[in-house]
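Here we start with a single chain on its own, the form predicted alone, put down as structure tokens.
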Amino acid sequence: MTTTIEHPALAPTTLGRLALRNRYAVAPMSRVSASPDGTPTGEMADYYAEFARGGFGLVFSEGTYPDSAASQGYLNQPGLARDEHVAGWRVVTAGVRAAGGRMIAQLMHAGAIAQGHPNTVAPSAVQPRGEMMRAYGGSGPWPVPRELTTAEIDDVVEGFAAAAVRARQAGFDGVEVHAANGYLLDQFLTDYTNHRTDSYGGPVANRIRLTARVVTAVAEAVPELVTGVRLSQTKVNDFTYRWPGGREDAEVIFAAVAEAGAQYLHIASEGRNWLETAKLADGGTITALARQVTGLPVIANGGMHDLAQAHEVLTGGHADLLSLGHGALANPDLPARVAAARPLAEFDRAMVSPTVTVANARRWRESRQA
């Protein structure tokens, strides 16, 4: 006989008007399996069903660039930055829907911290911390990038906005602007990459501006579809780093993007525990604060495939929903193991090297099935 148990990530909920079986969601990550021309592949339709069959009530597609000037990161990352693109995403939404999941496209510019792109943008002329990723493809020191004009910052807002359209039209139910992790829009609202002295500069306030007006800009465009923002202090490239003003930042940036006409927030780890990244001074977490703040649904990302953290972030206050990214890669059936009170496997990262492609998840979990 099959023992189940009740969690409350099994718990169905609403995302905005998206109505969701569950709490889980997977976490969106990078896979570097598209075409060269950034469309996505049958292989990729493949890998992301398989997490809706597992019973993820909502799944986030990995990174995708939204425009074709400065924003793709690496080679083989999708793109919703062309026509052309559609097609490729709309058998992956498809999928995942047929399965009794949602999909929701998060869209990603690469700014400073872009590889194999021979000219940079970013904020201000500064050179990133770190050296590029060799799972994507790089070595060596970050190049210094170009500030971005007044005009082209205004580009970007538009590329944004059209990338959501375009993902309307390839049938996702949702758009999520990236701002964390060190990305673009991160590096706007990270005091040591944002040396302007224009509105985008300056206090935090004016740092957050662009990303407001992203996602003010995505909102407009697909009104019929849920708009989220996800945000970070930690970073690929600088895993310490925390927002200077800590409580009283993380409140002006969570009330700007609410203001903005952000649906819901998510709130990255950045391959760190929630406990370790998300922990205030004064002993609350960040999650919980950006509740209270927006009044919005907040999703938890960090070690969530851990049952008793999990139970304690949904029933604790400190979030709504749950986004795991490598206990999904593990077990992209979860949601059914927990339901069924089975154990779940351990992540191993031979199931991304030496590359971080959708196929070698699947080899590795085939390989220990034999």
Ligand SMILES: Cc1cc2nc3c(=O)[nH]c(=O)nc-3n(C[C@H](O)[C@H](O)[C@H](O)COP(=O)(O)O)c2cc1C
Given for the second form:
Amino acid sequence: MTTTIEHPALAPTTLGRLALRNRYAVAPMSRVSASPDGTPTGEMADYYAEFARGGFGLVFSEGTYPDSAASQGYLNQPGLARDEHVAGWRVVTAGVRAAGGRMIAQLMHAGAIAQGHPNTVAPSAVQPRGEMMRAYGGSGPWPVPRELTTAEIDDVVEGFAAAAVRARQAGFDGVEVHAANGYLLDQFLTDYTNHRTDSYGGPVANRIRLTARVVTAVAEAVPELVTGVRLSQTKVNDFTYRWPGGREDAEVIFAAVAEAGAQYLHIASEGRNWLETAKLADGGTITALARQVTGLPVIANGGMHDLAQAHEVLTGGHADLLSLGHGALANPDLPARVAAARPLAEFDRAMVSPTVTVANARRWRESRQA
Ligand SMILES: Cc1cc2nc3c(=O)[nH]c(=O)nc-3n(C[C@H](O)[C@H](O)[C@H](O)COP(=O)(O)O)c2cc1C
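Return the form predicted in complex with the named molecule of this protein as a structure block, the form predicted alone having already been given.
Below is the whole assembly, all chains and molecules, this chain first.
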């Protein structure tokens, strides 16, 4: 392509008060590469800094567990659950900032699909679909989770807020509440995993209530940081789910998180392409709808390394920023390549198989260079 230097993804933008040098973000990607106690390692710092050196304006952390009760999803997942986790993250955020990038911590409570916990919790005692994920060290069916009490739900909210304060201490520029992809907050939003009869169950306005509470608690805990939320229809353990009320559900969900204090919305396309997951029955897209309903910046995801699709998303009013998972793994310097009209490398499954660890990806790259 000869026109890539003009690509709209390279234009500067803002996310809340955060000035970004372009619209390219590294999507949150779990790497299960932290110390067993959840402290980020120097190897992780190198991994994250490489994206900023490669030109990404924004880097999301992988899903990070906020509390020591039951939120941890995987062994070797990093945390922001204890003060000891802060020092490791400080090295990571400093490396990203030194290379001109900004970094947002994604806080994730795994709920029923936690693989690091023998006793999982959820909105209701419903066994999750599918099987545990081998790439994160799991196998076999998920255990049936225990239903959270209302007092425990309050603890979950407080856990997110306390972790957000640690994120600020660790030098992050923002906090993203992970309400997507089938984890705890999405389990509340999803009709078939939430059978509650209290104010958190029933109609979609109730099922989004916990996410809204968490967003408010985080925004109030760290008002000087950007607070955002990640939502999705598909899940790591269900690629076919769609919000049952379509556009009407989407409008309720988007309005609720905006009113709760979210400063941006990040719409994930777990396991699928943006076009496939974002399309509404009437031909519109949920990312465009999110912009219309909230007036907030929206980050689109799912195959955004495709330059033509990214162009259409940004110029067609579908989103303001793009987050890249597989494309960023294959091209940590993707923005620099686009600016120089250099070709992009193809993603290779060996980068995340048999494990998604940073060391596995490094070995893959070294073998390619040898
Ligand atoms: C190895 C790997 C780990 C992931 N971990 C997370 C995560 O921790 N949090 C999250 O919200 N999404 C996670 N995702 C989903 C990505 O953020 C992204 O939504 C997905 O890969 C689709 O985007 P893509 O087509 O650009 O890859 C992960 C994806 C991959 C490939």
